[in-house]
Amino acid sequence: MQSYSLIAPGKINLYLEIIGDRPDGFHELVMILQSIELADRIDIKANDTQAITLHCHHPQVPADETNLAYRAAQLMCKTFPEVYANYGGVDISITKNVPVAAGLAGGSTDAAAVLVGINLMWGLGLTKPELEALAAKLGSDIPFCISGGTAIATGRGETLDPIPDLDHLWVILAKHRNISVSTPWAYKTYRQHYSKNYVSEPENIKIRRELVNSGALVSAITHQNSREIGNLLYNDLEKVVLPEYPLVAQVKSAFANCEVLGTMMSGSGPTVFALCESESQAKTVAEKVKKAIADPNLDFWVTKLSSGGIQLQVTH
């Protein structure tokens, strides 16, 4: 019985539009979604007996059915019961790289693996059609951590329409560390107030959706147009997160008046990046934007976008 080392990648939102209300209580959106190559570590094993655990070194990732890589194991268990008694439980070890709580889809990007990983130990021959269903059951983002690269998302963010690979430009991720935002606050509040624009006619939603797919931005990733691209970038919840949190919408004015290609918040936040044509730019932007700030609380990362979602690393 092999165990498997899987990498999972965290993802950015290169555009982020709300359309709607949805009749399951989500908003009907249109995202562009990118993987970055900053990412997790998920180790799994068969472990002998009928139980799923699951360990991680970083004090707010919890170890319960709270975390969605545990609810993913579970998930596998309940949708193949004969393959679950035959193999039994398996022990999840998650080694944390991509920041909690970001809006870089961390806890998404845990779950896919562990669907991966227990496709692959189980032997279930699952297609990525047949995971991303399954993943879909689990949250919105999910779906996408598994194939991950770029592609453009509709629904609830889980119908997936996979765009030319933007993986030559480089970015910074900056996040404080004492912030988190509540994505359910964050859609809320933009519902308290911006619903009165909120399309609900299926053609009209339709209408959106094909703007976003014949749109400048997916024209610029498919011509690779990075100044365009850095440009295009747009987040509707920035509307509600950035007057509500000064600290986050002052690292975004200060990667603003650096030469980025393109700046912006990644979801709900707080995390914000800005795009760079090089990695040792954005190395200088970083240190830049670090000065400019100083604040202990706010952590940096460069890293690349990415052209893949969960990869596997085989082990013993």
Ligand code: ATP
The other form holds:
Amino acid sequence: MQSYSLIAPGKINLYLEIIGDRPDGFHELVMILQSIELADRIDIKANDTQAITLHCHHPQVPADETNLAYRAAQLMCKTFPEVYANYGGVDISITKNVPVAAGLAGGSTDAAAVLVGINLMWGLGLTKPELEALAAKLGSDIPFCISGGTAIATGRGETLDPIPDLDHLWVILAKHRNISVSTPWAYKTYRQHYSKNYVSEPENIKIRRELVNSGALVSAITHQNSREIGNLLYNDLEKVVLPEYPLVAQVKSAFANCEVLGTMMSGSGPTVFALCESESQAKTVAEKVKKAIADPNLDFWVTKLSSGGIQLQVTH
Ligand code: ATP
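Okay, that one was the form predicted on its own. Can I see the form predicted in complex with the ligand too?
After this comes the whole thing, all chains and molecules, with the earlier chain placed first.
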């Protein structure tokens, strides 16, 4: 049987607004998610056993059933037991390029790649909406990772509305190797400080979503107005993460002092990104900030925004 190689891009949040609490314990969000070209590579092939195996050499990535990619394979086996019995288990190999625990959906994109890959390998013929529904059972960011591009994500982040692609801009990512921000801590702390502003009535939630849908950032993206896009980046979680992690705030200030379109923390951090018009501009700014901060634990990546989600490379 063929083996499949899949390219699994990371994402940044161009916009993240926390609207309120949901009955399921998650937060009600409105986000604008954007794929980037920086991507993991996932190789999958059928084995002759009934086991799922996973290999990944990155020291921070678990190679057991707690890996989201492993859980995606498990979900496919449980959902399609007869096909699984027919084809056998799956060997998964992850080549990690997306920084780990960085707010860039690294684990989510690996899981999305496994869902897409097994769908092809087993000839299931699942459509994108069907794959997204399966993905939503595993995690809020995983449905977006399947089709990627640029999209408004609402609910927990799993309800998607694609908007025009924004793939002409470049982005610098900067992340401290020795800082990790717990996503549950960030949301819990936000709730402690800001829950008085939460809305809960369905009508009010709808109004807040529509404000983003018809708002200035979506309009700037539609018109490819790079300056405006840079000015309108937004992330509620910065209010709790930046005061607690001054080194992350320092990176944001350093980018803001350079010729960039805009700068923002992605998701719950600690990655800070800066949007640029061109690759050369992004590389120049990255060098400048690297010299200004001179922290050996601060890593930089320069990549492009991408219009695609999981992509397939057929091997033998
Ligand atoms: P998100 O942006 O979706 O909140 P993230 O980019 O902040 O996610 P991940 O890179 O997915 O974070 O890693 C979070 C944790 O998940 C890691 O500490 C790691 O132990 C675990 N993990 C499980 N599976 C994976 C995977 N395939 N790749 C990376 N981390 C994984």
